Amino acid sequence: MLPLSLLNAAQNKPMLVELKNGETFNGHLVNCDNFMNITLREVYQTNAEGDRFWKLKECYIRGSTIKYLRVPDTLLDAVKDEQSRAREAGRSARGAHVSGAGARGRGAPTRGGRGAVRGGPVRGGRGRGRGA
């Protein structure tokens, strides 16, 4: 499972974030990024040592800082169960090959090829090499 596919499933549930200095972050998620950079709402923070708490309307996080995410069970269900059915969907879509005239496999040569005419003489190839 992919962390950012999980994070797009994941937006509009609750989360915890803890950052690698310490602090936490628990709130819903409203977007994240391709770098991991997520938006909380309802947030409540507490400082590294605990002890200290604030309720924040949003917050942005940027994503390096973050240590971890915990996301509900519930959620990491689903989202293992969307993507074996696409996995198994994909299967059984991708299983339609058809071989024949058509088919450019790496199997028999294709007509032409690079430039080359039939019978004539053969220049070029691999490297610049020293003409014939």
Given for the second form:
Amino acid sequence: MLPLSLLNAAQNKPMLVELKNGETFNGHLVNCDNFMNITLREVYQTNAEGDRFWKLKECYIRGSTIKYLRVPDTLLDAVKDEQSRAREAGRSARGAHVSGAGARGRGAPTRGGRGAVRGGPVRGGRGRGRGA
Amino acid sequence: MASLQGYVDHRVLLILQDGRAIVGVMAGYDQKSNVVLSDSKERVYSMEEGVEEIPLGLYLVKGDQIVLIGELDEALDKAVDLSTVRAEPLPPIRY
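Let me have the form predicted together with its partner chain next, following on from the form predicted alone.
All chains and molecules follow, beginning with the one already shown.
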């Protein structure tokens, strides 16, 4: 499981972020990107010594300054379930298409049709999907 | 090609640049060596008392903070009574 898919699944969940300078931020994840830049809302900031606190309505943290994030334990199962569901859906969608393979090559091209048959006939394999 | 794939679903020891030692099950990683640890615990070493284990739960550690990752021999690790272990904590890396 990719760290970034875990982070994406953590949207609207509470988390603790520690920066490289030791400061910590407790809040709910609003958004994140592939650099691990994040925005949090309803944040409690703590200094590195842990003796001073600030409350922030919202804050943006640059991904490169982060040391680690702590997220709810339940997220791991949620992401794993979601991934296996997605795999299952992909499998059955492809399966349904292959079983109706007689109609292949006519009518609207179905996404996933190309490449569904590995190493199959090359004709129509590439570059016919759009605007053909 | 160096890869972390062999550590996935195994209990590993992470040493961070700030000197922390974290054990946990590697749930995932990516190209930048960012690592997801489940059921993780920090091990705090000191000369005054035995090793203290602090439960941390699900952790996402950024790759640039990681100094080393090692696979833990679970049987061997369980056989060690951490309360009897005295050791200096690792100092953080300083530039």
